[in-house]
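In structure tokens, the next block holds one chain alone, the form predicted on its own.
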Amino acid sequence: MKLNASSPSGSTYLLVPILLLFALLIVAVIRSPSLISGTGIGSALIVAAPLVLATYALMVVAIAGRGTVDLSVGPLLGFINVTLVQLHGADLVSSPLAVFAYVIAAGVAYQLVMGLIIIYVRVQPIIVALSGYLALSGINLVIMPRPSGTAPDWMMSWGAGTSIFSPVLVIVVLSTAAWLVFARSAFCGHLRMMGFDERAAYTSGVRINAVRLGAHCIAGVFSGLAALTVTSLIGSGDPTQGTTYTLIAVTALVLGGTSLAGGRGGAIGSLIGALNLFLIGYVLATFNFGGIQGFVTEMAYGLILVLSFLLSVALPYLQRHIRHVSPFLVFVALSMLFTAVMLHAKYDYGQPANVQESTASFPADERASSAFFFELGESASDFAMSANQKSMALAALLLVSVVFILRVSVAEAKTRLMTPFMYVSLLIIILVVIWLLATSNGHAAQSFASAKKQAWMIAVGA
């Protein structure tokens, strides 16, 4: 992941997102184990990608600029979503090809009146949207009154959860590297530059309405895998479950530092705030708030909206003092000590050693379903390492995490001397890996495995 390296202080605005992602993701490993097992990682991304697709749907229009933020997003997954199982139920829309041509279809076909409505009507983004957005709501509840209808057979197991990998996961990569791809084209340069000024865009001879046009395409492409994705998951038609995307996707945007101005954003952006806005959902439903639990959802996502507000009016303010410091730096850094607070939650090292044999009783399914998410071999003896074995597994992985910092740290310095931040970062991963080494000696039993055994045990009654 490549997060414009060449030019730290182009990139500055994602170093808050960074630091959010890796504390949240701290915070989440910590409070639940759980997470980072394959059906944990699995169940994640099939939650998470509804919102990611629709964030990129987001981003693409809010670049063009005029302050365009589609609240319509919410609605429209939901108008594909119920039109689609119906079209299904009639037995009009069933192979993966119609499907997936009907969802596009749909998604384009509404942005292109949108856009053209923006352009040659000239009626403000944020009224055609919120226009949009009233009539799709109602119309969903006109096509389904109520949740009902299955989704087609073959899209039934995407929304398992139960594998890593997954044709959702296919649907967001090549999402991801589309727009990475699309990003340095000569069009992408002109959609930022209207962003930014469209006078300006204009007297240079870009074709301002055909960007824009080909803009609120791009996002319909977008809004339909997002809703292809929602269909999955829920494997059903439902006329609300999309309307509740319009204010985390938006949140999302602002978070991931996408400007509502226009000519700043991009995927991993946008990526990085929908992933923070599903870690905070995850985090707060680790603790028990009662009745009231939605309630505190929603005023964390109204709190963080307004913060990104905030971070975004302070930005040019701080890009003075932190220009130099690369955001590319700072992700791996951040993803050397995320890996060893993973490893150290997942395996807990103070636990004596006879533990893991008394997981031997622990059926093994459930066994599978706590693995690591890379122990997915057929059976636990496939990874069974010896002490020696494991420590030199972690020396291996310390020369090569040392290896990688310096190299990404003298790239991103330009010069010989690096920053004291780096000697920082450099200090704390080589102290942190040392410390798993000498505290890894027979300790390899799981506490997540544990607590499970325990609930099994006594479901069991024994």
The other form holds:
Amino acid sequence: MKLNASSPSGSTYLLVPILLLFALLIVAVIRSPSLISGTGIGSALIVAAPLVLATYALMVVAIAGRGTVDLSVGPLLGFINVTLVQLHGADLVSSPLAVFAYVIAAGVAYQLVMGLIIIYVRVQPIIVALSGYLALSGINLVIMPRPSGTAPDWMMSWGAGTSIFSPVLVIVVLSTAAWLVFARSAFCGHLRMMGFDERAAYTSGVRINAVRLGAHCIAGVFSGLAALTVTSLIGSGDPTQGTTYTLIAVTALVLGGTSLAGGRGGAIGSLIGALNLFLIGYVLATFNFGGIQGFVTEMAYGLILVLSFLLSVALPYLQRHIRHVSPFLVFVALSMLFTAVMLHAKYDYGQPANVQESTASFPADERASSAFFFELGESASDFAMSANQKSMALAALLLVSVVFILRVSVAEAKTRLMTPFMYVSLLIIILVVIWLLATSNGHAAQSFASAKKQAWMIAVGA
Amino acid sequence: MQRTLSPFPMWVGLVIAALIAGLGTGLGFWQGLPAQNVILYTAATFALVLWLWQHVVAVGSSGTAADSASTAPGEAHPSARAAFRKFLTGNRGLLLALLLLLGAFLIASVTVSGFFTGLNVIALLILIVLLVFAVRVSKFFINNRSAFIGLTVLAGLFAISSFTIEGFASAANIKSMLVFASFLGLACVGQTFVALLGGLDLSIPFVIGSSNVGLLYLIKLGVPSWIAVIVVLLLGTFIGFINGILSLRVQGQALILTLGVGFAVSGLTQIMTSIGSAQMGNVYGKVPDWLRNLAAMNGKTFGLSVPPIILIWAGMAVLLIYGLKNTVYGRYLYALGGNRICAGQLMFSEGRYWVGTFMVSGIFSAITGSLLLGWSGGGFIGVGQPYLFMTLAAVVIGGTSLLGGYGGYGFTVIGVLVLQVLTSFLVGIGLTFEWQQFIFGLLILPMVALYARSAHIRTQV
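Show the form predicted together with its partner chain, please, the one above being the form predicted on its own.
Once more the chain from above appears, this time first in line as the rest of the complex follows.
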């Protein structure tokens, strides 16, 4: 049962972030339909990627237990960013291979030192993290007193955010996939066991020092990649920008259902948590608060953090009643609802004839449901939009019923059997949608550069 | 085991005292101080060192005697080589630290021009002697080890700073250091209380900033200043109450929860104070004179030229140290921090104490924020920001365990003073804020490692 909690379908902790995700997505799409376009998603992805990866880095060490909240993750991103830009300025590191090697090596080296201190000096991890936070944010400003420098040229195009297919997407997808594969390994089992109960792990022969060091190495890789995406996002070196990631990433971590006491957590939850945090900033940006924008965002982060904590307290009581609800099924069902809202928001009721253009701009969200598949298939022919919507609704109904029947038929045997099917179907849908969107990307009209910059400021600069 | 000192340690003590006093005399004449002063200080140093030596040897002799008695039969004729090896393994950490220190000094003298001066060499020697002293002698202290180490570090830092930096030991500088230490010390009261129960309160900086801005806002609205202060303190207490209630069931993660509450409070305050005003996040207004006098560097207490805040802090410290040791509330706090189950069986409410400590934290943060308004004269939300990690660092360096049940406000006072002297030292030798932060970060770790290491896992099974 405990180990099962790690798989997404067995974890009710994911219900809250999923519900919040779709609530935010619906509001975001209604408030600002331009989110659903090639450039909209592309730039959203580039802004959200560092947060996602930083949350992964926090997650790995949080699972390792002893209350390890790596507060130094933000300054570490800043440190790698600043040193990378300075090294590039000195023409020491410029080729892609060298840059990747450098960021990963720097992240791993820092995390290894941290792990060694935790293991051999045996100081509480939070103290080590605090120490690292102060030291790194100090040295960042010494290395680069004010924002300056440029990222390597080949990286400049990454931050443009004009299409969904960008190297940043590849990095995020590969990191997530790598964790999902890793989560099946024995090493990860040891890691979770150590996080739950270090003494039990030790007495049952787990080499806890090796496991802890391994966790820190993985966190180092994630931090390095996060720093790389930060660098591509801002295109230069900035000693203080990274520091702001610490608090947001911790919030995302908690929201994503990772237990700070250790032992529980996963990439899916962290991904959803980080996306939630990004969307909060995005949604708040669409309301024009003027000068108090930053304060409202700050308050919203605080309130969301507190509320998600309260829900995690209430969850054990709720769990008695919702134990048989699969978060994954909720996810699929909610994405139907979201698709409907999206259609409503994007559908131009005034011009039913202009099919080609509106199809190009709407179906884009990665998390969008299968309904897209059908919808896009139909739209290739010359259907009017109303017919399109009908087919949409039909398709959605069909999928719900298929999923429901499958769910009921398998539920009595094992929940898990369902999972691969859902994964595969969702993956195919996402790939098809992305492919269609990428090929028809030229139609996506407005430039999103300024909006991207704004979103970045809100997501991080709060 | 006779109680009086045997001749050998006594003579060693005399020689050491004479050496140290002689060093002081030489330095004093070299700096050209008046002869009376030099003689007075030499006598004082001599007496102090002798008294300390006698104390330490008297405490230590029983312990070492027991030690040697237990180990003697095992190794009848230890060879010199084996003894050397034993010495090496027994003092691994210390030797490593010494090597690191020497290495850092060598690197600094090679890379920084003008670093290798007589004063710096003396400073290094003092540092080494202190390190050895602190580590060797603190083994004989069962209780209050961290306080002992803290005091040693404080004395050493003060000694080094006062002869490397001109005017460090002057009355004006000490006064300004104490004023800053008072702000930090008052902000740390709550953190100490919460840490005694095994929690952490990260909302402190936000409450400080909010009360700072909120107080000036209220005064600007025309509320009488004393009513405004009371309102702000009540609001601070209320925030603490919310913190406590919300984190009662997730005590392990109070750290993150209070951070969230802090964010929300600070955002809310800024929204409230910014509505209808042109300056976003800043409030301008007239700070009442009594509040200004309370915290300003040139403030007067009943005519004496001591800023009242120093006296407030000192009084509060005495009260809290006494209260924690001698009142029912204080004893229960320790009991609860030490062992929840036992405390529960003694029939006192865990929830009430947990919420209570957070309320203490809230009210003291609000006090600090209000006093900082008197000091700076203008409301600024970011005024609390340095206190986010400083309060934590002071509590940890002082030696209060973050796991709860051990420590006290006296320890925190030592931690605050160490941090303050260190900051002044770093400012004095001309380091910028970034370097200070860097060195702070690097220093917290070894300081904590001196006494707050947790046991190896194999001893916990």
